[in-house]
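First comes one chain, alone, set out as structure tokens in the form predicted alone.
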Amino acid sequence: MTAPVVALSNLQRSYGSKPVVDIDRAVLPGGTTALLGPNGSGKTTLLEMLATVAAPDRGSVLVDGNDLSDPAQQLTVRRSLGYMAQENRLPSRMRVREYCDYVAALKEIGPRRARLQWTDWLLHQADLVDKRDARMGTLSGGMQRRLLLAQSLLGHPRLVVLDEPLVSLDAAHRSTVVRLIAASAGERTTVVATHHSDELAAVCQHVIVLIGGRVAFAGPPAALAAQADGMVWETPTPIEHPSVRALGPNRFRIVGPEPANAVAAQPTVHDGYLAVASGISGSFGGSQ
């Protein structure tokens, strides 16, 4: 079974009089799409609409041809949907294994033996198997993020929607989560909102950059990196610049005009994102 295609058309959602998401057209193909953008760019709102948590004010979201505005078609999508919200809202006194079994039951995975097999396998994959009898209120923030990712993957969902899955994780556990996101990429469509663009670039086939609720870039990661061609520099001295990043002692990186005493550097996906976000990128590298 091929991964579903998500098609957005004339999609808008506003809070008050301000549109938070305003997308004329975008296609999210099978595989993994990274959703990038500054805070307030509409990423979470878009993911909530994809996950059927929120409804658009106008326009349509089609998942494999199923229109999410139609209750029957929405139910079809929900039966094969995995969702990880941005916030860790977990019942603190419930035990980890009980919670996963509950979510698996909601996903109509049965019998109970099959649900527990799914639970134990995913807890092992998320490096949480030793916490399966712990109450969720005793878990660290990073453990809760990994648990929320594990529950979203119960039952091999065909559409997976993840909001900031790498937040609160150390480097080792970010690698664990990236591996889980990459698994079965050819069989499902995964949409991931993240600020860790370079770490996810290796496993993403597609990138969308949202700026002010609109699509500023859509295309493969390499095309996004190319938006910063000829604009990335490293210098031994810090300078006043919005994009400056300290990489180590006497090593600073910027995206923009060439500063004094700088050497050119190969652009990364994050550099391309900074170029697009600041409005200094090259030609638009993808299609909406």
The other form holds:
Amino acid sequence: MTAPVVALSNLQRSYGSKPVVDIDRAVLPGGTTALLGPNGSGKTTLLEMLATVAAPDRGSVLVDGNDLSDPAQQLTVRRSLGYMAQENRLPSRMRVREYCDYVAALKEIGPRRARLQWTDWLLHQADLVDKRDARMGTLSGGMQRRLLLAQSLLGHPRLVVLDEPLVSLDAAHRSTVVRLIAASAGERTTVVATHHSDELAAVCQHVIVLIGGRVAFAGPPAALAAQADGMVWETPTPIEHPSVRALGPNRFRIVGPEPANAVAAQPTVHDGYLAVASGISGSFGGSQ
Amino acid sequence: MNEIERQLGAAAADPQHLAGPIPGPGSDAPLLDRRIENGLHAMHAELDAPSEPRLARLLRRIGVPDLVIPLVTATPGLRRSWFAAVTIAVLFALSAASNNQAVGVDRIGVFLTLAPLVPLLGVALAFGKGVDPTHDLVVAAPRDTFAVFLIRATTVLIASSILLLLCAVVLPAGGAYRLAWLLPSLAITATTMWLSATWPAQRVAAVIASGWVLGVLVASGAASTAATFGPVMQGLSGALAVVASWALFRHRQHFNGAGGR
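What does the same protein look like in the form predicted in complex with its partner chain, given that the last one was the form predicted alone?
Every component of the complex follows; first up is the chain already shown.
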């Protein structure tokens, strides 16, 4: 089974008079797409529309040809949809195992024996087997994040929409989550909003950068990295620059004009993103 | 023979059988690995299978469908703490009315005014973005969002009604009037559910609850309790309950669309 293709056309959603998402045209192919952008760039609103929890003011979202504005076609998409919201909103008094059972019932998985089997799978994926009888409110932020990610994969959805899945996770669990996202990439379309662009780059086939609700870049990760060609520098001296990142003692990395005592560095996806976000990239290799 | 014995017996005869027909979690692996993984999850699930919570067992015994049970037990308004608070509030109001009988406060009138608000507020707290942390999941799931709303509303309505019937029993007088809250309760709750298709349930509930209390106060100023909650109000309430329920079903698609309610 091939992964579904998501097509966005004239998509707009506003809060008040200000459009938060305003996309003329974009296509999210099968595999994993990373959605990058600064805070307030419309990533969460776009993901909410893909996950059918928010409706566009105008325009259309087609998932494998199914129009999300049509109730019957929307139901078809929901039957193979997994969604992880940005916030850890969980019923604090519910036990972990009851929550898994509840989510499985929402996804129409039955009878109870099948839900128990899925619950066992879900707890293993989230590395929370020992916490199955704990109340949700007692879980740490990272545990809640892992549980939310695992529930989004319950039932093997073909379209998975993840909003900041790596937030609050330690390095070990981040790599587990990246592995989970990468699994079945050929059969699934996964859209991931993230600020951890370099960590996801290895498993992404496609990147979209949203700036002010518009697509500023769309293309493969290598093409995004290439946006910063000749603009990435490492220097031992602290420097005042919006893109400066400390890589270690006496090692600073910037994307921009060459500073003093600097050596050129190989651009990464994150460097490319910074170049696009700051509007200094040489040429836009991607398209809407 | 339990699930483990069944799986092991079948696997001994044919290793390919392991969890074969079970639409299981194992997915990202070749077919044989997938079946083995499914078998392991089935065994783990069997070994770790917890006994169902008491409420779930009770619901199963009275014939509630399997897929509905987790939705009922997860209803946000169905908390012991909420029911305890409501019971205490109603009993406190009755007690206060009892102490003030000397100055003309009508105890049955207080009960009949307050009782319809309990299911109304319960329903308002059972569903919606503001009160249910899993609301986005409910909307994005294939399960009919309107059905989830109805299941939760019905659950709270039944539980609240049982609670109020118990409270009515402790009233020393009033006769059949002790049940005169039932139809008004259905009417204002159904109206709230219908209007929730368009506006947030909590806001609608606040407006309707205020309107109800105000209406009863005005009506009871001009007539006795028996007249206020008499046949005219019962007839109007019954008619409103029917109309609101019909309108609710007509607007069911508002709950299922993107964003739900």
